[in-house]
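Shown next as structure tokens: one chain only, the form predicted on its own.
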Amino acid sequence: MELDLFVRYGPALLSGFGVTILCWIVGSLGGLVLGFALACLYRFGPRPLRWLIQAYVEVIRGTPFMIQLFILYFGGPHFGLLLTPVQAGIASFIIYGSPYFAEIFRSGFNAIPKGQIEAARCVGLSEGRILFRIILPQMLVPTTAPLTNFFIILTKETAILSVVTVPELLYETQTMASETFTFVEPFLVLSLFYWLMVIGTSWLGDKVERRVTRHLRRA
């Protein structure tokens, strides 16, 4: 393939990569925060609220991401919810990711020995202090690897956003391929971009895991 084609379409590909990074980071972090809130409400909330959270988790986990994206983008206007493609992509990422993050955090909560919680309550610690001083520091150890893995999964889910014309990396690559009638080289470059995202996420997750488990290595 002619190198000048990459020079010509390079800005579009970099722009698409930027949109991919934006949707991935904002959507993933939003899902992370919402998932943590759901996990906390499930653990400390009343039973009816737990039922609602469990129903939400089962519905979102039981339906494909593309269908959720279609419902949000094409069905939203029927309920007065008008979103741009990028806004719909970010919102769908938050909705899609939050149940999975919630289940990861819930497993982390369950990994904390109940005796520690009971002892903290006996000495008069509030539920908030128990959460931030006892539960969270310990649950980082068993949840860091699953969180990293799911962040990696979400990097590749960004490709689905192209179906609602989000100008992300796959959308720009498809545009380049259709206009130049070349397919192998553009998609090899696309694979390289995703590989870099995955490698970067794995490296960052490994750094975090090493930091939160350094006391175990010393022991």
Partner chain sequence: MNFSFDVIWHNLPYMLAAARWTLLISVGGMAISLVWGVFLCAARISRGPFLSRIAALYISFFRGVPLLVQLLIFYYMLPHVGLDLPAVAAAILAVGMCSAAYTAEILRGALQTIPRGQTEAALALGIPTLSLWRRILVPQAIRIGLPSLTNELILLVKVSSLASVVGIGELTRISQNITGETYRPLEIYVAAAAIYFLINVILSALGRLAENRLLVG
Contents of the next structure:
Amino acid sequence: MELDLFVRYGPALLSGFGVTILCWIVGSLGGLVLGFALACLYRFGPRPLRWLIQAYVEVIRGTPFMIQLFILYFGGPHFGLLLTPVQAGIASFIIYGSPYFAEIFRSGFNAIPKGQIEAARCVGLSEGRILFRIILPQMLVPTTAPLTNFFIILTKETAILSVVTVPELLYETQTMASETFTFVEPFLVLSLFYWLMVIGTSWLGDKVERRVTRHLRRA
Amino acid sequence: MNFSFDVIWHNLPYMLAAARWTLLISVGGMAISLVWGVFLCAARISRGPFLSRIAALYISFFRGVPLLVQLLIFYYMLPHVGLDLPAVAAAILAVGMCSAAYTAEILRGALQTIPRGQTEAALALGIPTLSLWRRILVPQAIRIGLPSLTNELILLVKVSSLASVVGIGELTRISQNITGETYRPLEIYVAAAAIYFLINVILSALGRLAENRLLVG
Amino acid sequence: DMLSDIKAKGKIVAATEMHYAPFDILKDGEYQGICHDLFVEVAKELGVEAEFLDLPWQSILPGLEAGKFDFVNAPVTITAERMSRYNFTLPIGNATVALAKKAGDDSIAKPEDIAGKAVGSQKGSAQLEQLKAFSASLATPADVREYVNIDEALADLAAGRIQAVANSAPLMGYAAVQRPGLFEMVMPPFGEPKYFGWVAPGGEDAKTLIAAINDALIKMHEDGRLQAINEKWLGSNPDLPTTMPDVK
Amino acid sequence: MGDITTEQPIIEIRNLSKHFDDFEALRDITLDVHRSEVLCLIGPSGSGKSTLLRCINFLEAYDGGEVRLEGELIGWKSAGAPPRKPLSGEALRRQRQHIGMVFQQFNLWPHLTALENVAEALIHVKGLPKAEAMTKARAALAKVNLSDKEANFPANLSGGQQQRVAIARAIAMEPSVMLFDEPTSALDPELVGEVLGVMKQMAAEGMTMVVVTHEMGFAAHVADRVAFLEGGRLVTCAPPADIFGREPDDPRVNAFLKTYRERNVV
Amino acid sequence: MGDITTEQPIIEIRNLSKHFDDFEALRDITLDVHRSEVLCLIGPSGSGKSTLLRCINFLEAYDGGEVRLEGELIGWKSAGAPPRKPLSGEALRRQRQHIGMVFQQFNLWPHLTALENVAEALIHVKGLPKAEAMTKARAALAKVNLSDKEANFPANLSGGQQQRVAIARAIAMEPSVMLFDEPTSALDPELVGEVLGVMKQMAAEGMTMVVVTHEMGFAAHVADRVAFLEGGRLVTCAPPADIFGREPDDPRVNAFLKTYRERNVV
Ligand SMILES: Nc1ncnc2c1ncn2[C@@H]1O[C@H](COP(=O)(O)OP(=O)(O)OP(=O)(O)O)[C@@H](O)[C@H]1O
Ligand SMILES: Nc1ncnc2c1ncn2[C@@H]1O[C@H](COP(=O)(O)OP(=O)(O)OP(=O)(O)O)[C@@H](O)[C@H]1O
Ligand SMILES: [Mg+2]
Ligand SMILES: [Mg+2]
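Show the other one: the form predicted in complex with its partner chain, since we just had the form predicted on its own.
Starting with the chain above, the whole complex follows.
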């Protein structure tokens, strides 16, 4: 292994890592919020809206991210939508993630016993308050793990942004790989950085889960 | 931009043939993911500190390392230690074992919503652990986790495209090849997306069907 | 050594990325192109059967080292750095850099016209280095953008984000032929002359194999087979050297 | 609604019916509950008592007849034959604020402590400041003898303690009508006595109560009237003296009470 | 275990104690239950009755003392001072097969129908063939008067019906000891009579029962002995006549029963 490689490409790799983290955090949090909104609309909205949301979920979830990004970035200009790589990357990230998040939250809704919501309605709590105070905290019990899963999956989907020249981590490691004709080192670097993100995400997921399952722990 | 359906039409047979690999790897991977995922989940929440730590480590590794690297390890590194798997087997195994880590976590999350009393009732009756899991816990965990499990299986279908790194001409790979020759990426990728969509929509429909069946009681 | 192993097996397994026209093409489910045709002839000369694998670039070199196949018959630009790690054959194609522009774009008539314009090229390619050197020599340098694959660079050219794409002359020419209404080649190629070669694993084991393949290539030079194959795919003869070119 | 005092019953139930698929859970129930009255519902298991309570605050959308609270139709936009349109969520919420309920299965919120369970609606429905709500919630828990367990999550409470939290949660809201579904099923006799005391006091303060119970002694002591349900029908509704008198008119009611009488002569 | 008839009590509880964090739920309980005996546990809400039952089949790992079934220590590998090692799952399972339990909260499996809830253990513990298990399960449901609801899921059953499914599930297994946690809390008086009948019959057939109950009438009629718990301690354990006699010795027990007596004189 050639250590001087890391010295030479260190700054570029770090900046790539920064871009990856930016796209990942903004994109996945955006997707999380959009997904939650979709799940709520699906649950409480009128029937036609539900069909619409389901169609959206099926289409976006059913097609590869690369192709969505491709259509947005390369197809967009033909319809007058000229986005920069990072803009396109983040926008497509939000869109791509939202149906997965929506489905995870939908499963969370199913896990709340009906009686608890009835009790909340009986004392006159508003639907919004019921959602955020009664449903959401308990919904997180079964969904924190899948949410963590998906955040982790999204860390790796950031790699696809390289095809539209977002200077993210994979893009920079490929520069290193192709300029130096090495392959083990770039993969190692890549894995290390992803692993850092994954460890961070798991740690946070664990914290959240501990918090939301507090009431289930027994003395 | 002139969108050419001819190009799609001409290349569709090759893409469909490639999709068969995608399907094979996906279905094989799913089987491993679901079965192995249940065991992993059981190990993860078991009281034995050893088992649960091993499972946690497994999950951390398979979620942490990019699947691409896992595949390269399975196919290119294992021969160095004398384990030479055929490409398809390596792909199915890698995809399934990786996905199992996610499946296990989904199930673990879902299991936490099953009131403890239900397990206690089973214990009090003397129901063996295996039956407890098979008849009481897993069905309910799957019921609650189904949308997330469907998510995971759909992701698995998509991620099967990485099998190209071990030389399998699955759908994404073949689409790229065709693009390289026709210089019509938009057409070919849209067609590929449509095929993925078809597979995934069927999967999703099955998921919803199962959900409606299980959402009783 | 490798050569005798291959002869004993009676076949040579070669990997390439079937995604670099006109050298490697997967058309209608069949592997074709210059590298295909040349290598089939080379295998004949070796007296073995050729078997081809399609692999994405990132797993070709790991695969070669893991012994999953014997040889890389993809066009790899010959550079000094790469020669220190692997064994290269004699040149099998011209890798000199050339430009493609959008069809009908009058603002670019010759390579120098890219001054100040956005030009895409493939990340890590030798052609990118050439383009950068060329751009630096212009009064206003070009805005050089790096793409992971050349496909995306061409797609961005079509989308209008960039005004030209630089890659090896054969590839640019082939793109213009395939999408005549969309792309057009800018003549002439520029920069230093560069060549593509094939790659065998590094080390002594592969030296005899390389020698045998080089012999076959020279023989094909002499009997005109090599020229005929190039004529078939390029419509012209690239005039390849029969000795290892000097690389810095 | 407000405080208009009239002779009109506070709850009017007219020809109420409810089906679950093919199963007829309630059939043609007509019943009035008057202001400040305590009405006990008794009847065999599965006779529709819980369902009737749940129809009163529209947790079950009844499919025939009417339920009115102070003259206002509950749940549906208009009286008359089905199909009817249900009220909007907001309108329903307004109606339900006047009706408290204690569930047979308690339905506590497991992620909130006993105190939080009680305080939640005080803060977010009544709009009390947090400190005041806590004081009020503590008072309600004290009424049911549970001050020492206010920080426990429901899973860490005994059955009777959970039931008392549910009672405290409902009474803290001071609704004008309370629906109790077997509010003492998990309580020991001593506590039953205390809860009874609380309920008597609430009745004296003018609260109207509908109480499902299997404790005949409870019904006999607390009720102004007792309604007997069976197989989804209202068999009789009369003052307790008539029902629990040695030989009530209705043979069915008599049979129902027989084993109870035998057993409770200690 | 088997059928050895000895004078040894079937359940021996010695100096049992159990803590939840700082809270002492059971303290130094010593109590024997004899073969074919019906022991009723009474006491205020939160006094530790459920916890005591749950310690008997080791659903709560008790932290001090011993519980023995036919002389065999339950749950722990060895008697003596903590820390002790719990038995393996398989050994525990074997012990628990002899002890049936009806839970205070029923704990039915929501994804199985009433019939499936009852048949499950017959198939997977007793190893009966499916058809036979179903027949047996149907018989158990019939005993608690629930034949018409066998296909319902728990969510579609009334409270009392759920409780009866829970009873049927436990008795179908014919264990040698049954632990009932308020088995009639959701039942109407008539059904209480019937369930009582079933229990009396089981007792006559030699089953040992420990019954937590708040129904003093029930305890007075069924129990061979009545144990009174308070604040985690065993206050007294005596035949019902001594406990329910007009003035029991213990003032605490007397106070506990006072309101009950007053109310049930109808
Ligand atoms: N969701 C449902 N689907 C089908 N049947 C139901 C449903 N809910 C209740 N039932 C049936 O309706 C009948 C009345 O139920 P309800 O809960 O009102 O009885 P109850 O009088 O409260 O009985 P208990 O005293 O046992 O609580 C029962 O026979 C029950 O099986
Ligand atoms: N997991 C727990 N954590 C903390 N405290 C607990 C826990 N479980 C029970 N307790 C406390 O232990 C005491 C005894 O509980 P237990 O359930 O045994 O009471 P009980 O006698 O069955 O009462 P009830 O008649 O109300 O059912 C109660 O005060 C309860 O709050
Ligand atoms: Mg009821
Ligand atoms: Mg209890």
